[in-house]
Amino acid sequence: MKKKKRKLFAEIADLHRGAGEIPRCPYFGSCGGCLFQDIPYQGQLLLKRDYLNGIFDGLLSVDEVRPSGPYCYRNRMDMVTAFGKMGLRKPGSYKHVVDIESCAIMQERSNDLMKQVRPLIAGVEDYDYLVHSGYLRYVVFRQAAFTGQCMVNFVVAADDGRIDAVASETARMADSVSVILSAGLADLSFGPVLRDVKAGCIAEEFDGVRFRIAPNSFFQSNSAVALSMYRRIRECVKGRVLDLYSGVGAISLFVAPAAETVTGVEEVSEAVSMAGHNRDDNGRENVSFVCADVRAYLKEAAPECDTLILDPPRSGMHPKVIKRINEMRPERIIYMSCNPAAFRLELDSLEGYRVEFFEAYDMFPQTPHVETLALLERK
């Protein structure tokens, strides 16, 4: 599927190149973080529209992709530390890392922090992920767009304290600093938190709703676009709401004033704990959270609901989850997807629903990714 997507995007993208767009980033072409900086932004929106119309041909038509600020939007960047470098891998080349001093899609304060952290880790052993040897695997930079708060996480292969002096120095500059363990062979930038050197979370705020974000918490990468989508979701909510894959409770808490009750379901315990804090911080008494695998939860104890909100991982939903949703037959389904191809396949499996609206948002400018939002009404 990924190869087909890359090939399709490459064919469409070639139609929009040649307008003399000068990439803002000096690493463009060698770094795999961005693929479209040589295409004018309006052209990027058109190629994503064409891509979506190709996927949904015969089912629905996409007139536009709602824009974002094309640069300085990204909330999180995971910088790999390997081979004496800190940066991102070359496109299509897992073995090579591009040393990056600044990133055009990162927010300004995160970029400043990266420049300050770079000399601090110069004397720390990095990690050779090809032979699985070494110590510092990643430095993760996160920034909340609306509060400006920044987090830095150091991901290490062993708990021996070598990063502690660097982490303490970084804590003078960042709002939250944590050390995370990733000791296995898998190339992961998350894992158990060994220690919070400072705070252990940052806060983001959407229209007065405040969210705590922990080191391993998922949160949308583009706050401005996420806020637009959450406002749209809230317009569609009615009655009893079941929010699957609820993370730190961002959607659940944002839509709560429009709902009778909201139940959020999430399998990551750290996220559920943070969601509980977020509920209490915002005084959302009609919201509750359950720590459970979505498939197991729906099989054992799914409550009746009028509105079902879905924001699954990129891989989409398990077929048995879809089967259970068909049995539940909620009045409406609000589906937020970062993988339109997976959503297209799942539409065929959701029985007895019509697409009331389908919208596309450019959550990830300069990349092939596009976020979609659909309202499905029961026939």
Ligand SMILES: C[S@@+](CC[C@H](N)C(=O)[O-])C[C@H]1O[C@@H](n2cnc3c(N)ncnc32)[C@H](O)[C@@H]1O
Given for the second form:
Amino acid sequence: MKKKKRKLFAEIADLHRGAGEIPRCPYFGSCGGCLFQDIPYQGQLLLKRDYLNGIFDGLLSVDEVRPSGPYCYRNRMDMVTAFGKMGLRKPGSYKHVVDIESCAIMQERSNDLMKQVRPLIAGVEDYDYLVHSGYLRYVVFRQAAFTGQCMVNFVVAADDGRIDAVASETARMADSVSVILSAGLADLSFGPVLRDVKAGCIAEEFDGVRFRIAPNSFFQSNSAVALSMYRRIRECVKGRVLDLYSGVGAISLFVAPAAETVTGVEEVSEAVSMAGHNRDDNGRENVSFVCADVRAYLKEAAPECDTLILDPPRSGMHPKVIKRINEMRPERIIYMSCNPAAFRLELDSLEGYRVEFFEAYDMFPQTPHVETLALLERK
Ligand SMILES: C[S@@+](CC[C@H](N)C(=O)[O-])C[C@H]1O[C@@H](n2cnc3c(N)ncnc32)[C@H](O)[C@@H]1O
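Same protein, different form: I have the form predicted alone, so give me the form predicted in complex with the ligand.
Full complex below, order starting with the chain above.
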């Protein structure tokens, strides 16, 4: 099934390549970061529209995918440091890293920081993830688009302080710098924070609502697109709101003025702690956060809500979560998804809802990914 979908996507992509577009980035083709720079941006939007309409096969459809600024939009890039290089992996090749001086989809200040960090890490041992030996695994660059604040995280395999001088030097240029431990065999760019060398968070601001973002907490990749989606979500919210997979509380706090109460549920404790600060910073007294796995939370609690907001990770929701939602029967469900195929399957399992609207947003230009938003009302 997955193979079939990939083939369908590749075929539609070829149709839209047409006369072609000159890629802006010199690494295009050798770097796996973006795959669509050779397709004109309007063609990318049509390609994603056709892909979505193929997946939903008459059940739902979109007339358009709402555009984004096509370059310099990404809030976060995880640069691998291995084999004497700092950059991204080759398309389809886990073993090869492409050395990248600058990235066309990353925001400008992060690109400047990457240039400044490169000579600093030249003398630091990197990490060979094929044989699991070495020290520096990733340098993560994060930027809040509306405030311009930048974070740099050094992800290391051991807590021996070898990165500390580099981190202190970086702290002169970035707003937040942390050292993160990733000591296991899994190729992870997150883990326990060993040291916040500076600040330990950056702030983003959407329409006057301020969010602190910590090194390990999720935040949407494209602030301008996320803001349009949050505004749309706020229009649909009524009564008691349950926001599942709430991250640093961004949606919960943004929609709170339109709600009676909001409860956000998130499993990453660092994100929940930020969410608490964010609630206090924004004076949102009708909002509370719970640190829990969503499945366990729904099993234990019997939450009553009028509006259920779902924004699960790319892997989608556990079938038992959907079963529980069917028992809860909220009046309306607002479903934000970065994985349309998972959303399609989950939609089939939700009982007794009609889709009021289904919209698509280009959260990830130059890549095959697309974000969708649906409002479901109980029949
Ligand atoms: C796509 S993000 C959405 C975050 C938030 N709604 C926002 O707009 O910033 C998904 C979030 O779900 C969290 N998460 C993933 N699996 C979870 C689970 N089983 N239970 C609770 N939270 C989970 C992740 O840590 C992440 O913060």
